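Only one chain is shown below, in structure tokens, and it's the form predicted alone.
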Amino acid sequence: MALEDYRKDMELCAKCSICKFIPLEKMKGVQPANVCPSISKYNFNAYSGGGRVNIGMAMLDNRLEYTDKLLHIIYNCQMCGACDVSCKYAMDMEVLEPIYEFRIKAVEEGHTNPALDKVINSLRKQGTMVPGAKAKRGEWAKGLGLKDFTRQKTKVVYHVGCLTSYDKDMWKTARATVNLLNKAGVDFGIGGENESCCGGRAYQMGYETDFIRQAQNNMALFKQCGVETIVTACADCYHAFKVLYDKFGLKGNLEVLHITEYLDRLIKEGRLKPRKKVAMKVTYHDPCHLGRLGEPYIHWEGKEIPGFQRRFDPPKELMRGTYGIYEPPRDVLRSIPGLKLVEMDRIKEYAWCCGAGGGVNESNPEFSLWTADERIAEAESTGAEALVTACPWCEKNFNQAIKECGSSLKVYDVVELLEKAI
């Protein structure tokens, strides 16, 4: 697809500003009602979903040229998809897809962001999107005696992901995951030094060619080794393997599970039994790429029927964020004795972003942390003592923001709390 392919979607924008807010019927009060970090931060329409599709139309019609201001608008978006699902509450049009294509177009035409170029160069040279990583990719598993799926046949692979592999602060979550899988008697393997980036964040940043290269290499390795199921604890990896690989016709029959889905399954099968009390009041943050962007990709082939109303033959079903992974992580938390789960106002498909996505964490850390601060304040308003999530990027950004703002809120991964109970 290309930006031109979404012209009719962009023409449908009624400039109603629904993309900026939670749908009225879903609001629980006056505050918080915002859903898009970019427009909330910069307070100018061009930074909203509707503003961006209008700019896309202008670019298609050669009515705009690249300027520093335009590039600031293009790259200061977490690509979280909140504008897309809010719009689709009432409309049948794509919002996030043309925003993706607009960014891809900018990269292809040489209008990149230097900070993101650095990340992509790391991907090309080292197979990771964590530049300057000093640890080896498989070092986190040293001494655990785990299978290497590239040498020892196993149908289930635990894909750790770039951030968890290289950030030593995240190793505790990876090792907790291993402990739980072993406790449940799961026969699984890891890639170790042979694991490579999923490529998902490259796609978010607009580097489509680099994403496709990573996806093709990964799928070739999985097929060669007979891998049937990928389990990952990273929301970005989950979205890449499950949604993006399918979108580009590369996923095949590969089963993709987030670790919370898998653990929820193991608990309900009786293979894991949380018995130890964890006396804590927590609130759960839905990662964007696990929640609203984590629903299965919907393939459609057909034609548009000419006429005043936009109709398709066969009818076209749109991804609206409804079928993301929402209940499995909550069910895991509810299974833990003594744990009390309280919800924030903005949850599930209307959850506020952690701020780390779309390359913003790398290109504009101040905006990234501002976004995290907004979510931390919302979490604190619930009276929870801890903020729980299911993505290392969310965890890292929240921890950094908490350190700077002086909040007493603790941050955990779902996996960590389950391990405490087992």
The other form holds:
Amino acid sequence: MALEDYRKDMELCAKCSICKFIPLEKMKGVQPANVCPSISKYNFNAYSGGGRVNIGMAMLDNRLEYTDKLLHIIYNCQMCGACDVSCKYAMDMEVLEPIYEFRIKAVEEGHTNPALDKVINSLRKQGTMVPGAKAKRGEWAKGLGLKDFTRQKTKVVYHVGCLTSYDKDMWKTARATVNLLNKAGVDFGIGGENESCCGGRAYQMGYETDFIRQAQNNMALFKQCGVETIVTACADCYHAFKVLYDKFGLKGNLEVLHITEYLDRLIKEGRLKPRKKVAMKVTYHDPCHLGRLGEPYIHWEGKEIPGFQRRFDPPKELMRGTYGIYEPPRDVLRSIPGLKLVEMDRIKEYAWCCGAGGGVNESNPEFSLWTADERIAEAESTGAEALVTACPWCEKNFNQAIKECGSSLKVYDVVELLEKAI
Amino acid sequence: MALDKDIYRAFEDVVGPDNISDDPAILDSYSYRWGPQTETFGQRFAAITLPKDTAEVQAIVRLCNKYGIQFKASSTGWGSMSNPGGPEVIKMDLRRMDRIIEINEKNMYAVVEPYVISVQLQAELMKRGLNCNIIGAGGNCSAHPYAAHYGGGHMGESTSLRERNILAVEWVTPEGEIVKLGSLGSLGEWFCGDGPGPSLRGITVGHAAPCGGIGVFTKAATKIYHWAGPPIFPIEGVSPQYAPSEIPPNFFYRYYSFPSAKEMVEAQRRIGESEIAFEVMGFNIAMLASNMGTSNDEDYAYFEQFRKLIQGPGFQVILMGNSPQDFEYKKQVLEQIIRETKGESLKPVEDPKIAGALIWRSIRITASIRECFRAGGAFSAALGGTHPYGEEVAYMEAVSKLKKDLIKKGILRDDDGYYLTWPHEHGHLGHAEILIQFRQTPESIDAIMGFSEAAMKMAIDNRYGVPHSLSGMAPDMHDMFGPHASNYNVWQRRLKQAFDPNEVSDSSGYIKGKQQQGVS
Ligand SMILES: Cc1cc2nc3c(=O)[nH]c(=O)nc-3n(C[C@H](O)[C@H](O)[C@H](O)COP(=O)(O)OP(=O)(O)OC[C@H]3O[C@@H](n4cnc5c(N)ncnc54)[C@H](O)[C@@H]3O)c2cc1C
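For comparison with the form predicted alone, kindly provide the form predicted together with the partner chain.
Entire complex below, previous chain first.
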């Protein structure tokens, strides 16, 4: 697809501004009302979902040149999809898709962001989105005696992801995951140095070709090794394998599970029994790519029915965030004795983004942390002592923001808390 | 048109470099247009500014006077009347002015800045057992009463409309003076728009909204009303499948259709007279179907179902009881009125799950976008004024014939030609509209322009009053209607000239200081 393919969607924008707010039915007071970090920070309409779609049209109509301001607009969006959900409460139109395509177009036409180019160079050379050498990708698992799925067939593959593999602060989550899978008696393997980036974040940054190459290589390896099920604890990887690979017709029959879905299943099957008390009041942050963007991709082919209502034959179901992964992580937390889960105001399909997505973490750290700060304040207002999430990118960004703002809030991955209870 | 560098810098000094831009990408996100036009993009503003407070607004206005540049302020900027009237207009996007200044529970008013949206205010009020008027466009619009077009909405039966809700106001005049109107001017309090202190309410806003043509209203107090419902509605589910887990106690929803407009008007009149209803909204079934449907496919299916089930025009009613006894009384009165006026309830929406969701969407007003834009991205409307209710309905009956002609020609979506009507203040006043949905083609746009003109002419020829359609439209419309309505255009123009001698407040949606050639 290309930006041009979304012209008819973009033409539907009514400039109503609901893309800027949480769904109106869910508003409980004057604040928090905003859902889009980009318009909340930069205020000009062009930074909102609707504004992006409007200037997408202007681009197609050859009204715009690539100015510094336009590139600032293009790259300062976390691609969190909140605008898309809020819009689709009322409208039958795509919002996030044309925003992706606008960025892809900029990259293809050579208008890239230097910070993101650096990341993509590392991807091309080392197969990772964070600094690190290919040979060191499996270091976190040293001494754990884990199976290598490229040598030994296993039922399940645990895909660790770039950030968890290379950031030593994240190794605890990977090791906790291993512990839990072992305790449940799961036959699993890892890729170690043969694991490669899922490509999802490259796609978010606009580098579609790099994403496709990663996806093709990964799927070729999975097929060659007979992999049937992939489990990952990274929301970006989850979204890439489950949604993006499917969108590009590459997923085949691969079963993709987020670790929270898998642990929830293992608990419900009685294979994991959380018994130890974890006396803690926590609040849960829905990662965008697990929550609203984590629902299955819907394929559709057909034609528009002529008439005054935009309808299609066969009917076209839009992805509206309704079927994202919201309950499994919460169910895992609820299964932990002594743990009290309290909710923030913006949750599930209208959760506020952590700030780390869409390349913003790399290209504009200040905006990334500003976004995290807002979430931290919201978490603090619940009275929780810890903010729990299910994605290493959220965890890293929150931790960094907490360090800078001096909050006493702790940050955990769901996996870590469950491990404490087992 | 690009601003001279020095002039740009002068504005930049006011708001700071991050809050002004004349980059084409920024400008085009404001010049994109929906609705009946042949071009997707309209006139670009010369620059967009984001003032943060009254002082910055005032400084911008003064610079505009100094440099002979026009300005237009807007709240959420939804209305097409937020667009510039020419190339040398600076936009004031009031997005950063987003505070609720005060909620005065005792004296029942709230003071807001322009970028507080109605849903935010309503949600805050409900926690205090209070409610506010929300315009029919939706809770996504500004809660600031000067931002609205004419200010009527679904709850008008019990929350009135804009010009009756406005209390004290802080106004930056087109010359850059800060004027405090009503009690604010004498006592520093917001409770009254007409005094003690200077009362210019009829000057700053009348039947026709100022639509940016007479300065900037930086803060305004609006009346608030009693709310007997829960502090937070028990909405469950994930978007767009929202529904309350239960209908709150003492709430009741029904949609009634009638054999003809005559019976419908009689039922609405009697409901008003008995003061039993919280909301009386004259949705037609096409709008009801859009409101309920979470997609165009569902919308289509509901409409096909409902059109077979109704007798003729209709409306929805929401009752809100203050006690079980009060509720029971209201229900019994309603049932009697409906029986005596031959109304029939639309059965499928009696289902508590559906009724509960409709109650909430119609109080929060979240579905206008579904009703107006989802079908094909564009809608148009012929609006009545705010006049005696029967007169409004008669006007719509007449305009409906024009609509049906276009439906026959295949230019509009076939919604059986219905209009929508609703009373304000228990029927003392009423308002009516006719919505049309279409696909934008040169042919359909021409037809729609013709329809609007014919509807306006009909209002003049048959003395249906001054329709709200003309607010925010081409300024010469006032000169067309004025001679038929006490020459109000002459007075309005004199006010414009007196308050805006340099014509800096962009009047493309108001009246111009100079009368256009060829208009009487
Ligand atoms: C689908 C739809 C349905 C509608 N239904 C209704 C309805 O039922 N009732 C109704 O009253 N209107 C209705 N309207 C018109 C509506 O009032 C306007 O669209 C308006 O835009 C609402 O948004 P807003 O309040 O944020 O105002 P904006 O769009 O921001 O502004 C509207 C006008 O007021 C001016 N303005 C705004 N704020 C200020 C300020 N602080 N100082 C000076 N000038 C200002 C702007 O220049 C503009 O001319 C409808 C519009 C749509 C699109």
